[in-house]
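A single chain, nothing else alongside it, follows as structure tokens in the form predicted alone.
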Amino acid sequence: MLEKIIKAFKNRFGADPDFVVRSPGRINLIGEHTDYNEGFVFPMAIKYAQWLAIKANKTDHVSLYSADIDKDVVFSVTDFSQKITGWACYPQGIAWALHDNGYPLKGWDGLLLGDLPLGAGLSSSAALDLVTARAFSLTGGFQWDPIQMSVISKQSENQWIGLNNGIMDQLISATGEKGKAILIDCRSLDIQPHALPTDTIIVVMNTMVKHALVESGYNDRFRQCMEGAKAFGKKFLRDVTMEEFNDGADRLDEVIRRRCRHVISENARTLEAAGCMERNDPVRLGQLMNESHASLRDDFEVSCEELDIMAEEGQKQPGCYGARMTGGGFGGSAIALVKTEYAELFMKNIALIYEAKTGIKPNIFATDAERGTSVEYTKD
């Protein structure tokens, strides 16, 4: 990818790029839609990321091509009147969360090419939020903080692009490690690497339904968990306990009791799966994965047929200790742990009985962890 970049680079812009970054896409072992409730996820980089190849163009606009969709655009970084639509809003309003607090910019030509699949529920946005971020740190100077360029991103998301998501997509794209998922306290931002259970790998299985998660009920999710905290007398879900819900469900709204009841479940599960990547033990890791689409699926309500039909196949395979949809839901991917050995079968399988199933050849890959944002090429 990188002398592919390079190349489409010189080309387009007729000299080579000063520097290239990648930012990878993710998926999330288990705690969903828990970070905007301030709670516990459990996510892990994976193999395929976004790639940003830039030189700098001393003027104060950023020209950035996307050879995935073939389209332009050109924005400033110091005048923000003008909103852009589309996948450009990303960058643009990574650029207006920069500028809004204090972080010096300059302008930049820039290449985008990726192989992460769009609306795959894999964290393309957030990819290509840092892979920006990186790019804006080293044309304007100032250090690189992936803690700190994840919050930026996350304020860009809520505020430019109007998605009130947390802050797992951002921070496991800038901070992941090789071969480590990653368990983030969303309120301290604290993260904690955790090796998989040996002699397994995860098994990503695209969908391929595409999801939006600003048209969907993302959103309605959002709220229905700030009404559900509030009708405890607390911010955020994260601090009302198991036992506080079961005394105080009955006087909550159908609706509202089962998003809540979701959220501190999977905070539960969430920190349990460290635990059982600490004792080496897959059998109840997967058994807490499966909980979790089931909980997702009944009381959070995000998924859909085709996230089922690959989570509960995936669960019946050789090999599978646990599956369940990733991401936002609404579409996009489900995800297994598998024991290596069957892996191969495991995607061969899958793959078949879903195309019986929905008509709709399915894409499957199996991922190690990989490292967060990285620089990958500097001009000499």
Given for the second form:
Amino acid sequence: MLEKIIKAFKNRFGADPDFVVRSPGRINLIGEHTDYNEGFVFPMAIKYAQWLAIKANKTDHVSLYSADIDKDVVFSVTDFSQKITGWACYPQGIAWALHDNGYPLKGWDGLLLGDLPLGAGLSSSAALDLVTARAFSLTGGFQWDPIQMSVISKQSENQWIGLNNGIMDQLISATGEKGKAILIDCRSLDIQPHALPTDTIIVVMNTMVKHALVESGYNDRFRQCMEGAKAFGKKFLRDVTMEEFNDGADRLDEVIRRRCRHVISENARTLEAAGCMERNDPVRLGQLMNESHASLRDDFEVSCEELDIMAEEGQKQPGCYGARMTGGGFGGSAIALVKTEYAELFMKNIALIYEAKTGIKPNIFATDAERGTSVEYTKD
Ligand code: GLA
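Mind pulling up the form predicted together with alpha-D-galactopyranose (GLA) next to the form predicted alone we just looked at?
Full complex below, order starting with the chain above.
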């Protein structure tokens, strides 16, 4: 990928780039729709990533070309009165959020190239946020602080893009570690790396049903969770225990009750999952993943028929410990925790079953945990 992006940059801009940066996509093992409730999540960065080659251009404009979709855009790093729509609102939003927080910004020419599928629930937007932030830190000369840059990216998504999402995607894309999934406390932003159980691998099952969170029920779920927390006299559902929920559940509207039950039980499952990793127990970890899927399907209602097929058929396969939808839902991808020696068979079987049931050819791949945002090339 490095050679390819340098070559593409030279073709486009007639010079070598100053830097090439990359930021990966992610899956989430467990802890879904808990981040914006200040709860716990357990994601890991995957092998596919967004790459960006850049060269400072001594102006106050970014001139950005996406080689993946053959589109380009120019935006100012000082004047944000013209809001771009479409894919380029993510890089523009990062410039806006950095500017809003007083970071010094300089213009650059950039070329985007990646192998991370878009709209597959694997956080292509967060990867785009983070490569852009990394580019600005290199050209503007400010220090790279992965956690602070995740906070900036979240601000951009919440206030510029208009999605009330949490910090999981940005934080894992920025801080991922090779071989480790990361337990994140979305309140303190404390991160704890854990190795997957031995001889297991994650298989990602992209349903190819595109999801677009801004237009989906994502913001509705956010509102329902806030309403639920308020009914218990708390700001966030993170602070409502299962006992408090059971005592007060009758007072709640039926839909809000189910939304709360998902978040409160999912936080408990996520913390239990960390214990499973510590004692190397893939069996219990898999059960927790299956329970998480059922809760997202029935109580939180963010699954869809295609995700259910992936998760439920995955769970039946030999060597599979557990399977569930991952990410925001409403389409996108499911994941399975599979005994490594069964991974090939699992992928073959699931591809056949899914296509037979839906008529859609899925994209299925196995991945280890990879490192987060990195600088892959610096011109001497
Ligand atoms: C999307 C959001 C995340 C998180 C997940 C659901 O990926 O961007 O912040 O809420 O959905 O867990």
